[in-house]
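Given as structure tokens, the chain that follows is alone and in the form predicted alone.
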Amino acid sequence: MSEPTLVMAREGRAGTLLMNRPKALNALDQGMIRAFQAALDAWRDDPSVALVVLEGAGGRAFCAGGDVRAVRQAAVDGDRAPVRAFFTEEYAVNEGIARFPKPWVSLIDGVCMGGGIGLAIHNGPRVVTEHALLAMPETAIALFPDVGTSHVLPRLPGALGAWLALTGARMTGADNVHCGFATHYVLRESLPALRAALVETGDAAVVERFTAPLPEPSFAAHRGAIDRCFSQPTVLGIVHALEADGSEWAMAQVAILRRMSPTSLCVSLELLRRAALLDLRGALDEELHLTEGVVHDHPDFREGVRSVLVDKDGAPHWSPRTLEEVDPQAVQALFR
């Protein structure tokens, strides 16, 4: 028998996940999907159940996020509802996570991407390690920040979310419990003794025992760019401020910004600037409104995954292809 894709047990005081597809980078597919939410429908009034611990195996990621190369071979079949099962699904786990009456404890070591965000970042403590590696990478393959992240992104300090969102930009380490992702800084060796405190006591706060000094952001010498740039309301302003800015830095975010889906890119910052004014139910409605138009619809989404994932040419013809050529009354068309 193969082993399961979420490992679910019960130890001490706490229930532990282990997500189980090492070779995948732990991504998530639709059976851990429904397993996850067994875990919170059974846990969630348990009272031996104190808190949860979730990590991820094989030693290189936490998840690298959804299974989209599944979703992309369901639109170019046509078929709509098992996208729509997906996203319905795995959103409704995220939603659970942030209403789970107890701490979830997510040990973040490695990469972290995606759906994994959406796993750990709407309840915490979310601890990383100085391996971890987390970014919202949808822009390259013409998806939006999803799993409840357009509502976490635009309440991060400055102009921080939208850096991230559109850009991609990797945030290794600390980096992330200076941005907000993270709440706590842990040493890789001190995991399996924080996993034992944690499942001995039942207690979340034991994580403060096991924390380690928090260097300086890498982005330290940039945060000025990043608020002043990202903050402008359109991608075209943002790209003619980074312009006018000059900087290698500034130059070398424009030239990420020009490589990724256009529309993807006004979608995403259409979608923060909305979300920032809903909670989180209203932000994952709006996210599974919007899979349905950027799956199907529009051709971007087939064809960046195509791109990164299927044939891994990274080189992807988007339609329209420039910034300059989309049309803002048919990204406004895809929103409710």
Ligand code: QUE
Given for the second form:
Amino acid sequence: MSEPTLVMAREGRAGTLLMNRPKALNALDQGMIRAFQAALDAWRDDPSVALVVLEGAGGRAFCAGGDVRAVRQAAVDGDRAPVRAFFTEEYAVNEGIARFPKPWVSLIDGVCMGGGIGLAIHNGPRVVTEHALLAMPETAIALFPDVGTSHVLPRLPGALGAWLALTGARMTGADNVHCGFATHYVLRESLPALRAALVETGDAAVVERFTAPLPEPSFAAHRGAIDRCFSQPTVLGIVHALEADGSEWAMAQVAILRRMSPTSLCVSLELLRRAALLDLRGALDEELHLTEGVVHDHPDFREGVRSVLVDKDGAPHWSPRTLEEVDPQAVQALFR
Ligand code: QUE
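Output the form predicted in complex with this ligand next; the form predicted alone has already been displayed.
The complete assembly is shown below, putting the previous chain first.
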């Protein structure tokens, strides 16, 4: 038998989960999602499990996201049911983690994007190392911030959430603690001892004993500009505010935004605005509704995944091509 893609074990007072598709940076496929649901169901009411410890195999990634290559293939084949099942089950796991009545300890030591963030953000503690690299890169593949992050991002300080969601900015481990995505900063060299203490004691508070001094956020110099520009009510308004700012950093943000799917940028900003008023389940329902139109009925998702993950040419052909050509009513029509 081949190795499971989610290795589930009982160790000491912990239930441990190891995401185990290292060649795919532990990207979540349907089998892993079902195994997560099984773990939640098995351990929720098991008094011998005091907490859960979640890690990624391979030393490079926690989890790179969802298996969007498979989702794209289903969309290309016109298969709606498996796509619906994938996102329904993935978002149910996100909600199940949020409602899980025990500490859900994520040890994030490497790449963690999109769907990976959804496995960590809704519970805690969330531990990041100096090798953690987190991002919400969905606008590059014409998706949108999902897995419940649409509920979380508008609640970050200032306009950090809109900045992260639209540009896909890469955050260091320390950045994540500063913005609230993570709760504890621990050096990689301390992880084995932390893990052993969690398993032995079943007490999530031991994390405090392993934290290292927190470096300054890499975005410190840009906080003012982020809040000023990314709080604009439209994506074009954000672009114009960045152009008016004119700094090297601001113009680099404009260049990044101009490479992303224009439709996806508008959908993502509108989603954050709506989800700011929704609880987690309400946000997940809005996301689930959006997947239908975005994955199947709009060409950009197929094209984005083709360009980033299939052909890797980095040259997507978006339609419409520019932000100026996006029809605001077409964006609204994708929502519930
Ligand atoms: C946006 C995304 C994803 C992405 C890149 C983006 C995503 C995802 C992966 C990914 C990365 C490496 C793999 C893999 C998938 O990349 O969701 O199988 O080996 O899973 O720009 O949303």
